[in-house]
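Listed next as structure tokens is one chain, alone, in the form predicted on its own.
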Amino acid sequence: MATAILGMQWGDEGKGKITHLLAREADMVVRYNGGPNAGHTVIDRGEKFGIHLLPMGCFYRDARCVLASGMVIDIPILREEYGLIANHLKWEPEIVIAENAHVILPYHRLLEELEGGGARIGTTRRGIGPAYRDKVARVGIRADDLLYPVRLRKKLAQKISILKRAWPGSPELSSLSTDLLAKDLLASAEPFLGSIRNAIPIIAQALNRGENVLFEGAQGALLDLDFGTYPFVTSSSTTFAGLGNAIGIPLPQIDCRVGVMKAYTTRVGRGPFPTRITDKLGDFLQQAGNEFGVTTGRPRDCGWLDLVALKYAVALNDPTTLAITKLDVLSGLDEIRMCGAYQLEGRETNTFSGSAEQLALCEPIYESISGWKEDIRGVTDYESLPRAARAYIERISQELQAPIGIVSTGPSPEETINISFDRY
């Protein structure tokens, strides 16, 4: 059985916990997009981790982990992360690095700062955009280049020459040394050289054998390069449509598509956010939900649930089930609001626009529903939830026309409700 984990909002939906839970039963976990701009917070064996590159299968001895070609990989970060997890587990996870996955180099981060793109659209400034741009421009460094040092140095020399001509006034770029860069990169990559392989047949064979393969997505649908709130988006495809291209298998048969969404909405960085709460309630949600970025530590803006945006994300991904996270954060509120439509230039609309300029003009039209006072942190049985909490869940399911199979009531793996799909 194949399962895909997909974000339904602007990322930060809690995909890490859901993936970590489902990875318990996986034979293979494939991370298929993004790079260290993504961060998954997980609690494993009582210890909290922020994971940026390794698939969640790294916590389970029997799961093979694949870093697919849709990713951009920062090798020193991967090595640090791998060492941390191996020390935690007392054994080394099995990983495969796709030979055609691209590598992030120090000059990618420098370029992001020099060009000001990170500040303009609020990126994590991890060099993600420049690395994907090199991929498209056919001047990138791929994982398989690390297996051939002479070829690697030649490609690095060509790229560094281009950078120095383009930025003659940059002392950081002018001081780049091909030999030093290659030496540092190869030293960091040395433990992983035996893991660099053609990942396509490895994934395909697992699917053909009927293994439990879990595809782990990063960011969320509203950050998709093509269908998100452009230009305030990431540099890869974050929707289900991009999965096949990212792993090299056209139209893979995915039996279960889990759309992960928060019980409210958050956004980090810049870009339009119609349901943003700007008063003390927004601060309350931020603190109660620990809404601070895993990668950068930046505070996330918080807002009410945006059904217009969610319906758009559901249409893009066609999830077979939904997972709602951080329902416990809403406990104690007398009233919960949901946005079911926008006011745009004097008229009501329920259409979500991927144009940042157009979305910035939208004002939310809210409906208020009853909240609940009970603390639901750690509840594991659906019927034990307050009636108002169950009504909220069921209303979301009805609006989105998708069953809700998982409800998270806290950050720990045990703080989870599994709901029978036949309830709806």
The other form holds:
Amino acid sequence: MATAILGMQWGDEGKGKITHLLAREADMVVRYNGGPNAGHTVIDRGEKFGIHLLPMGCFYRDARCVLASGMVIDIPILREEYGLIANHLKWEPEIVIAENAHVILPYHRLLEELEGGGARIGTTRRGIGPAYRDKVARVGIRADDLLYPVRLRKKLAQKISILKRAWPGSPELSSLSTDLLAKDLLASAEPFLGSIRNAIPIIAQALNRGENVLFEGAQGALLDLDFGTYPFVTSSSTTFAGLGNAIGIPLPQIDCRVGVMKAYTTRVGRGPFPTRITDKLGDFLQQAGNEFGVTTGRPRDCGWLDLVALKYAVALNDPTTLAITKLDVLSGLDEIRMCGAYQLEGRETNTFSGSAEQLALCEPIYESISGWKEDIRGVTDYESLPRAARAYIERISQELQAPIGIVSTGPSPEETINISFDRY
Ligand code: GDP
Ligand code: IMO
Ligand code: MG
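Could you please show the structure of the form predicted in complex with guanosine-5'-diphosphate, as a counterpart to the form predicted on its own just displayed?
The complete assembly is shown below, putting the previous chain first.
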């Protein structure tokens, strides 16, 4: 049984909580895209963690974890995270790092600052764009380079000489030293050198044996490099189409695709957001939903559910089931709005545009439905939800033509309704 977890909005949908829940039953959990730009929150044995790189299987002794080749890995961040989790668990999780995954180096973060990516796109400033760019430009450092220090130094020297020529005015880049970079990198990578392997046969074998394999996606469909709201996107493929390429298995047999979506919409960083709420209600959702970035601490903008965008994400991810999170955050509202279409240049449209310029011109057309007053935090039984909350869930399922498998009513694993009904 293979399951993929996919974000359906602009990230931060609650993938961490849902993956951590599903990983209980997993033999293997594979994180396949992005890097430390991701921040996946889990509450494990009562303690809260914001995980950037490790697959959620790390919390379970029986689950093997793979950091697949679609990722860009910052080794010092991995080391810190691994130490934190091993200390929490009192045992060391088993991890495999794909030999062809790329490594983020300090100059990637420097470049992001020099080029203004942080300000222009509102990136997480983790060097993600420059690291993926080096991969495409064929000047990246890959995990297996760490196993061969002479080769590593040669590649670093080549890259540093390119940087020094391109940025003669930057004191930080001009003072880069191959020896120092290699020394620091190898020192922090030391505990992981035995984990750097060809991950393709490891994943393929687990799939062929019919093991329970979970593919943990990072970010969300609307941040996809090709299909998201370009240029306000991340630099990797965040949709189901990218999964095969990111693990090196073409068209993997994935039985279940779980589309994770919030009961409303949030976005962090820059870029158009048609259903953004600009008045006090937006602040209410931000506070009630604790909408502050795990990676950067930035406040997330909040808005109503956008069915136009979600239908686009459904087309991109083809979810077999949906997990709706943070339903509890909407409690207490008299009315809830959903956007079913946009007004664009005097006409109504149902088409989501991945062009940021076009999307910025779209005005949401809302439909209002009844809210509910009851506090539903922690409800575990679908029938105990207020009628209006059930109507909201069922309407979403109907609009998106996908069954709802999970409704989340709080950040903890036990605050969850498992439904698996198909009422659409
Ligand atoms: P991810 O990046 O998709 O894993 O999501 P994040 O962890 O960045 O953001 C989701 C936030 O919502 C975290 O603070 C979670 O602890 C929290 N969360 C997840 N599910 C629920 C829920 O059902 N209700 C509430 N109130 N919070 C939730
Ligand atoms: P998870 O996995 C929310 C956003 C950044 C920025 C854009 C590009 O926690 O859902 P990058 O640093 O990737 O070059 O930034 O993408 N972004 C995310 N937003 N959740 C994430 O991950 C994100 N990863 C990147 O805020 O707008
Ligand atoms: Mg997040």
